[in-house]
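So this first bit is one chain, no partners, the form predicted on its own, shown in structure tokens.
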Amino acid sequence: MDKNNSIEVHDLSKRFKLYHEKATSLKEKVVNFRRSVFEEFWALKDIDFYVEQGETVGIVGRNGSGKSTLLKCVAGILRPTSGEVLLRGQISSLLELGAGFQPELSGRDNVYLNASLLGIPVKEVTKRFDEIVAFAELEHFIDNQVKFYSSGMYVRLGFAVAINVQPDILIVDEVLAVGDETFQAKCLDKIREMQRNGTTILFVSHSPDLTKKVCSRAVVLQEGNMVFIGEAKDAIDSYHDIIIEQKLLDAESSRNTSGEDKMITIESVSLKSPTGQTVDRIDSGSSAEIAVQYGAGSGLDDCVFIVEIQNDSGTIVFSSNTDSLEYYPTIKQGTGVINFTIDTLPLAGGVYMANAAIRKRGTSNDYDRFDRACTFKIIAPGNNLGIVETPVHVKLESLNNTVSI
């Protein structure tokens, strides 16, 4: 193992057996003996990477890509089918918070119990007890049985115990989503404090912004394979390409196929570049066009066309409709296209989806709606976080001179 590394993963693979039949009697067990009643599922295939001491590396990928399995193998919870994991230093994992809690015991007793499972000496727990309880914000409830805790209180206590171990290596699996925004900010501050103290962190989050904010490098997993490793920004770009590819395949399957006879339907939604070409990516700040193709069974003069853009977390970042634009189209029977031209689209880099709807004017009733009809990527030059990408100028002023950047 390299002296500069805290984690080394060499050719790691993990296989699970998926059973589709279960014997319910001794006779069935005898009859099915030596007969394969399961299929092999490789959750991880030949994963190979390292994490340097004091480095924070992210693991990103879609649901089912193998992220949690990888973390459990590194943490020693699962044994790899092949390959090896090498670690240097004390390790603490934030995977399933409060997994060792006993509901009949008090919060106080569970702090000591959970800490013992993490290998923390009783003397150390006693010294840090007040700090743990204060971090979890449970001062008034610590002597109550945890079976009366809310789910938020439960995971806050689990996080507080694990985070106060002060390990050499910390493994984090999507736990910064616990609690309210204030507690999430507190958790992130604690993570940053550990980074400053030289803790090595392996980090999983479904938030691309958070991954770029916290990690220096990241690994991208797809169906158990490692498809990219590099700087966090580049890894997120690779992850977004995977999402777009899958969303394009899934778009039509998300439509309502009930066979309901509608007066007018949305047939397709596409993003077009300033030159009129259908594209799946566009530069931040450039103009764009959202084209909604429809099919009408009869003439209509009360249609309101709506387009929306949402980011990958589901937040609507743009919306427009023909009513607000004081445009009142008369629809004839047959197929047509209505185009929304956006002069500038200053969105931050990332994956976005376009929604479209046709509504009956003066009501909240939709003739038809097509959510996530079109998936595309915004290309931004910087590594900014947030929703918008806009030019910024910085000026440093001192008492004697001014320096412009």
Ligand SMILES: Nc1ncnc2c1ncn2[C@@H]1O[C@H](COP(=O)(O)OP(=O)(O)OP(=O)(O)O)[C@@H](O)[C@H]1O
Contents of the next structure:
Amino acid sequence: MDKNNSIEVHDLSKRFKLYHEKATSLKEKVVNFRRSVFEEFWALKDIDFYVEQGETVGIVGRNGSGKSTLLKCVAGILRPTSGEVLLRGQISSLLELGAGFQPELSGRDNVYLNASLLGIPVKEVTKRFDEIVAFAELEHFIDNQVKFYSSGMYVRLGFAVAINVQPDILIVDEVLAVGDETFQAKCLDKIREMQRNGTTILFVSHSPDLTKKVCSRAVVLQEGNMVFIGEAKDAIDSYHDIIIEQKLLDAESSRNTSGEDKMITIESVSLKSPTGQTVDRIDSGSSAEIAVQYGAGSGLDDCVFIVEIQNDSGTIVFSSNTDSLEYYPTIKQGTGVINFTIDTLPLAGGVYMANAAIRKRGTSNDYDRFDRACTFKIIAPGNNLGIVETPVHVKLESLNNTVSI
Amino acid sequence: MPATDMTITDQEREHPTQQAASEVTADTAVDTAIAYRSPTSQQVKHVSARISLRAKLLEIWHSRELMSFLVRTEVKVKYKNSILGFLWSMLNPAMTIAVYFIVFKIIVRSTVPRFVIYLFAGVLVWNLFSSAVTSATSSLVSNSGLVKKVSFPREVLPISEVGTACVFFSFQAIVLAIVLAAFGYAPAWNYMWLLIPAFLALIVFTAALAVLLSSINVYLRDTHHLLEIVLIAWFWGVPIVYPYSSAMGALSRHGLGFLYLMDPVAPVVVTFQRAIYAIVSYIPPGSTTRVFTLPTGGQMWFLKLDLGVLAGSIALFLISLIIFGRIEGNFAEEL
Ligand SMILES: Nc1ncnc2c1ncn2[C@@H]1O[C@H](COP(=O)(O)OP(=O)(O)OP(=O)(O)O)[C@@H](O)[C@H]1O
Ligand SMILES: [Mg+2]
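Please show me the structure of the same protein in the form predicted in complex with the ligand, now that we have looked at it in the form predicted on its own.
Up next: the whole complex, starting with the chain shown before.
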């Protein structure tokens, strides 16, 4: 093991057996002995990377791509089918907060129990007990039975234990998503503090922003394969490419357009470049056109066309409609396209989705609505965090002359 | 299915990292703002295939604190929210003893003197064994949340069930001591020290079964149910309710006497009875022939018996650990 590395993963593969109907009793096992009813499934294939001491590496990928499985293999909960993991130092994992909690016991007893499950000696816990409780903000509740805790309190205590015992390696699986905003911010601060202190962190989050913020490097997993490893922003970029290529976010397939006979339906929504081609990626700040194709069963003159753009966390970052543009289209029977031309789209780099809806004027009823009708990627040079990307100028101004010495 | 394992490789310990890490500390010490921490333990943990038994034993040894917490939790939680609380742990053996006393002393008219003490000594041992093995067998399944989400040596779960049973055993033993004192009953003091090897043999045997059955139960949930049935038969195979000599006599006539003491629990029970109950033989009222209740052997006879069980149990324990280690790689998926 290289002396600078905290974690080394060598050619790690993990195979699961997927049982159709799992036999857990003797009779079933005997009856099903010959025709074994499972399929093999490789959740991880030849994963190979290292994490240097003090480094924070993120893991991104779609649901089911093997992120949690990888973390569990590293944490020693699952044994790899082949390959190995080398770890240096005390490891603490935040895979599921409060997993070891015993609801009948008090918070105090649970702190000790949970810490000793993580392999932390009692005297260490005693030393840090107040710190742990203070971090969880549970001073008044620490002697209450854990079963009376709110789910947020539960999670906070679990987080506080795992993080305040000074592990050398911390494994975090999407746990920052729980807890209220202030607590999330506090956790992030704590993670930063640990990073400064040289803790090695392996981090899974579904938020590209958070991954970019926290990690220096990241691994992209796709169906158990490591398809990318490199700087966090490049990794997120590559992850977004996967999403776009597979049109994973498009709702097309799941949309049920038949069935009830609508007066007007949205047939498709597409993003067009200024030259009129359908595209799935555009540069931030350039102009774009959203084309909504509809099919009308009869003539209508009370239609309001709405388009929205939402980012990957579901926030609507842009919305417009024909009424607010003071455009009142008259729809004839048949199909047609309505184009929204956006002069500049100053969005931060990332994956976005366009929604479209046709509303009956003066009501809140939609004739039809098509969410996530098309997915596209905005390419921004800076790869900054945030929602908008807009030209910025920066200048240094020295104020020395005003300072009297 | 290839079993895979986690070992702490010792040769990695004298790896030059210690030095490297302290260099880092020295460098950054100049920059006081950053207190760079070298890993507290320089051990390299190794998650991969196969395990050495020694590493496994070491892991369990290092989890002593965890086991004590698990035992404490179990003891605390078991009778929580029940009015009688701990008393329940006494009522179970009390009831057993009462039932057998009524059936055998009053209905069947057994002539064994001080029958309650005789029963108590045997039930004490049996309860420890059977309750530990029963709860340990389902320990991995009932703690599946832990097994799936937290990394720790899993053998700790069945073993701490044995620890929990020991706690209740000691409560019951105290009650037995009080009963003895109250009746002014004199145990065989010179046989008392034999309780130590006997108890050790019992614990190791129980732990061995606990580890083995808990792991099998993950794959075959029948194990738990099967065990309950086996325990019923096993109970009657051990001289708890009837005197040792009557079963031994019947078996010996067919040359099967040795079989009786092959059961690892029987020697322990007999030792406990010899030390606590102490009445080796008696003359029933209205009879002139002496009836034997306990083996007539001396201290060394008992010691040899118990050490034999201990040796066998240690071997079984190691085998159980190996089997456990082979199949534990898939626990987190199977549960
Ligand atoms: N115990 C198991 N038995 C069988 N298959 C499993 C088991 N655990 C995970 N899998 C499979 O392995 C694959 C990877 O799962 P994993 O939990 O690692 O995904 P993930 O990347 O963490 O997803 P998410 O983003 O939803 O958390 C999934 O297809 C899942 O069905
Ligand atoms: Mg996951």
